[in-house]
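First, one chain by itself: the form predicted alone, in structure tokens.
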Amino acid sequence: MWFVRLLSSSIGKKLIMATSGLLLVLFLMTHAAGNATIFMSSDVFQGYADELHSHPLIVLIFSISLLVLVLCHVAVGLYLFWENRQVSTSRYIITKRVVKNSFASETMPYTGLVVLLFLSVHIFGFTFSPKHVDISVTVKNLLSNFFYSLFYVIAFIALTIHLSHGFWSMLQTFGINHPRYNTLISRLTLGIPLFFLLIFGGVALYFMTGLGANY
């Protein structure tokens, strides 16, 4: 029962957000490593994709786990946003607020929804792509479309903004906050989101600009 009470409390919800956020960041890191093979050649990327999908049970378990993580993160995030909106209407809170939230923190639910829209488009475009067509060919065909790639770039800019606050908030929830490490924390808060933008946004730009024409 104590576990249920913890998860239903404010700190419990923040722990769900932080834990699911951490696991999603770890997924993004592995996904970025796989996607980076696109810059090597279509054969290397296709080999990576074929090896990955040669273990269908692992892929299925991983996909279901990822779906649960995303749903938990979105649901709890929207609930916390609603709670904060309710509290912010209080005269007491308004008069006591001293520091204005950053742009990233204020737009968390909106950038999150952009990322969620991107996931829907991404899954529809790639997961449900024709099975007889190599995934490397599908990647080139879809991302060679200027507007499709432009949407990807915008989505990853939104992800960068989202993570720039989310990563810091996650560390605060886990109690990682010490003057000795604040410089490192600030660099990670900026560096990790920019790393994802460089890899994922770079893949879109690679095809969008025609650099991947011979891919």
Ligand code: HEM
Given for the second form:
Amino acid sequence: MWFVRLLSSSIGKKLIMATSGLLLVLFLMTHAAGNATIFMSSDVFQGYADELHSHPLIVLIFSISLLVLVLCHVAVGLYLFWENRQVSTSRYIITKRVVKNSFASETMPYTGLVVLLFLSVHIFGFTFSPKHVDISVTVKNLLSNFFYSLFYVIAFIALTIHLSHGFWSMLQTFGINHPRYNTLISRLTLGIPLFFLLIFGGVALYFMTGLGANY
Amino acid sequence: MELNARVPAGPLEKKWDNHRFSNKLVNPANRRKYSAIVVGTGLAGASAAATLSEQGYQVKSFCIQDSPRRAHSIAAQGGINAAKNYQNDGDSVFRLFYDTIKGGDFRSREANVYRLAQVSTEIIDQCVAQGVPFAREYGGTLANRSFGGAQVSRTFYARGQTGQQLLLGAYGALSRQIHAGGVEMFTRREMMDVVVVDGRARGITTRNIMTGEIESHVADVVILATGGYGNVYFLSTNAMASNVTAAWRAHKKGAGFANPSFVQIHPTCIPVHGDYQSKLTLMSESLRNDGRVWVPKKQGDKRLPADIPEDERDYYLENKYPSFGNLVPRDVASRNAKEQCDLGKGVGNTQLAVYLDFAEAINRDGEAAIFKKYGNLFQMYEKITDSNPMKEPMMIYPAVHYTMGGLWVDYDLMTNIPGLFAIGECNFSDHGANRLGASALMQGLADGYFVIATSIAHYLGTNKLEKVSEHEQDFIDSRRVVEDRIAKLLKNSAGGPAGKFTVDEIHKELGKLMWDNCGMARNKEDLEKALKELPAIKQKFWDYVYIPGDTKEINQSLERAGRLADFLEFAEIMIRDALTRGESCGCHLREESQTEDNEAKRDDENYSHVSVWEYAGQQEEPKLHIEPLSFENVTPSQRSYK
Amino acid sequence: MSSINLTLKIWRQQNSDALGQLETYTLDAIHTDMSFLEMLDVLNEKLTKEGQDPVAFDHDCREGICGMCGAIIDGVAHGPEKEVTLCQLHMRHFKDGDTIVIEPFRSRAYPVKRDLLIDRSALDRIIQSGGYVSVNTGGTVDGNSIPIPSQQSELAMDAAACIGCGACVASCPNGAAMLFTSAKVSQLALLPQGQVERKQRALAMVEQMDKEGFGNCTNAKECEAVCPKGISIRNIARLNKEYLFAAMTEG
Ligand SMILES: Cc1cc2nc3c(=O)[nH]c(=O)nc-3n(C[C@H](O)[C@H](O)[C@H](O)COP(=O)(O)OP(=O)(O)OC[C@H]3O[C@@H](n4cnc5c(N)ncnc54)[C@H](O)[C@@H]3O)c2cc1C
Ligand code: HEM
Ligand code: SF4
Ligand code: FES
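Since the one above is the form predicted alone, can you give the form predicted together with protoporphyrin IX containing FE (HEM) too?
Let us now look at the entire complex, which starts with that chain.
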């Protein structure tokens, strides 16, 4: 079958990573937009959350697709990591990277795993939080815990690093690389992760630092 | 030795057509019953192997390197000629033919050269079809430049990497045939012998460089495309593995060796800078279009070039040859550089260099214009020498570059051993006593793509070949001879290296002998001296060469030793050839044969012929045969560049 | 001209089955105008004279075009200079007293045969699987009947400049051969002559590349950084696109 052949090839696996990565990035954008309402007031945020949950079907479909996406991304990512390790470990007595700023690309699986750990904590804390407590209250309760928030911030930094290679890499995988647009692409590769860091990290810091004490 | 060139009848323009028509063919269904061995995967070999396989023959292809794509043809920079007349500047098949014959100083066969010019146009079409990225004009048509002093723009090029791109095209065609199963590829094999059965070439003996295995390969025809022998001088622009071994072994089996002393020495190479030097690097000839060649007027002037005022500089080419100036042909430029250095006016540490100065051109056209033209060459020069030609003059010196001599072949490119063919630089056929720039690539591809298949069909169509196998006595004998020789090479190694010489030490000694006595300018006295000194070097080699390691493994010293052993034998006919050719012609300057103002003087009365050497045995003097040349379509003229 | 003294640590290995290790050698009075390979020649002459085995290494043109030479110098393929092959690396880029570690190019698809000499035939097999235009000799149209914009032809030439040295694979943290493969696929995808087999070629060459045991690209860019011919990873993007398109519409 053509898609089995596609997806089992080396480039095909990359395409799975890039596609799932792109969809995750798009999801993060909507999620960030929703979360930004936190900064307005607890009522607005609560309103957004209530509105969202008044369409259970949509939420269900979204959740399942996200789960599948994350599973694909994680499974293929780890598989590639494992495959590549077999080639790369202890190849040379001296190994030197020539490319500057290769930290992000070298640590993709690790930053990815931090994000994964975060996702489990996050989903456990919020999605499966007691239904009778308002979500805005849960947010405040959990995030006011200094260490809980610190963990959040660290995870968002990891995500930023992940995407500071991942975003460019995804476009490269889709074949988008043209001298005319490469400056734009490198700006986006920096800007989009920083935007996520600002919004998501901002929420955590907001509560962590006590600014949101009266929320 | 019978030398029948088998030039087809008819007027010059019709010979190739007539020949193709009168030649026998092999019907397509029968071709797969025939097999061909092609040794070498340069332009000539790769194109031949691919073409023969496309036509249905079973082909076995061999090369020394780890991949067919690495043959020495890859290094050619400048371009490839073709009589396309795309520039509408008066070019034609006849003009390319005439330029080539004249460039070769009327020492090549008219019919062969004419055919070369004829098929040149097809080569370009073929290469374009393969996806060779030739330079283009803005309108999308093919671009040309003028090259090597030609008065028309007929040279096609792909940046400074024409040889690479053409070879990758041929390598692609070869790869396609390997994939299709028509060609069996043997990389890292060195051909050590031709096997002749009942007077016909029927196979080769090779050494597997990775394992040391001595192998036999059987076929109906054997085609040698093994390149030139410039490395006899140790230092040359040739790749390190370029050798005479294949041609020499064929010679020892009876193939005539033609004009071995015809060696082209290229004027613009980066000078030697130390005795550790392993090879010389060519800088494209195009540099002479804008660079001015000069040396200080005073001998041994050690000042920096910038400190030497205008009136103390000798622009010797411009002074001596006012009409051609810095653009005199390669041999003239080379000889004059040597002359200046011999007079003690050479520059640089070794005093074996002359300046090639771009200051005036930069003044005239501006830095940007000059850099645009030559930037990549300047960078290459700077990488090697750490000096920037935009700031200070380049230093150049002549270096051995191309060998016009090679195995004697008839019009069909067959040697005088039936069934043994030679194509590309390893035959002698098209360039006479001197090769025009951008014509070697043309010849290699003409031979491989367009000539050899016709010859093979005719040979197979007219001869009935018995089946042979590698268990035949001739194959067994050949393997034994090769093995014995390797054993003999290694015999000194017992007892360690003390008091012995490495392969390179002896090679350098041979190189110096040849360069000093059989190099750019030759005379009887030196040549005779060289002939006398050669046996001692040979003796020293066989008695005292130290080769570490064994034969049944990768042994690069052993490989080099084998090649050197053949160069040592081969050098003798080179010197003898230079000695017996008492005239000056093309690249061959005999100091005895010069005009009053020290220009080369050709002697058509006595030397309008190809000198062909026959191997007569280990202790015997080689025999000289002659193929007379006749010129029916052009009148030999004396060259003059004054 | 000056000269320097060096300590070399070179990977020595008898054959593919043997275990290898680094051996240490010292070399004195190395001219800084020497090329790296000439420096190895000097070492080999010395070893030979001392009755030791010289170091086996591949090389041929020594002009940076045949693609035969190459080794890992202090962890970097073809050494510290940008856009040069090992044969064009000169000793003036090293300092007196330097210790230089020299290892063979490695990848799963490159067995070491002896010392620094490896088997790169996997790259040839990738080309054999489709890296050409399938035309027979003869019967082609006139060269000028296929007009190609000079810019397009230059782009194709940029990709065609690959010398097949395999440094990209050796330096890739994953041992991927994407830069090499993409250079050929790009060259032909950019030219009109390559259109007929465009899809088939991308599919076949990637399949062969995977079969040879090369790793997966993670866009680490190391290949581009060491490539002696400056082949750009833009070619890899092009290959990805070519492959995706071909896989979705062909076969
Ligand atoms: C630096 C340089 C620049 C040049 N530039 C130009 C130019 O701009 N234009 C031009 O027209 N010409 C140029 N030339 C000349 C031209 O490149 C060569 O003449 C031509 O490429 C020779 O091609 P070939 O196929 O005959 O042999 P080669 O390309 O030399 O190939 C020889 C083949 O034979 C194999 N071989 C040799 N011996 C053996 C053996 N014993 N056993 C097995 N295999 C063997 C080798 O492995 C190799 O595959 C240049 C030459 C040099 C050195
Ligand atoms: C919301 C979370 C995530 C986002 C937005 C995201 C996004 C991306 C993107 C865009 C890429 C680049 C794809 C490409 O190179 O084509 C990528 C690569 C990668 N991701 Fe994620 N990712 C996320 C979570 C994870 C997680 C949880 C893991 C767990 C292991 C992970 C592991 C990886 C790995 C290993 C790669 C590199 C794959 C390669 O280059 O071959 N990611 N990610
Ligand atoms: S892409 Fe560059 S590094 Fe890779 S094989 Fe080609 S020239 Fe060498
Ligand atoms: S020896 Fe040819 S590229 Fe280095």
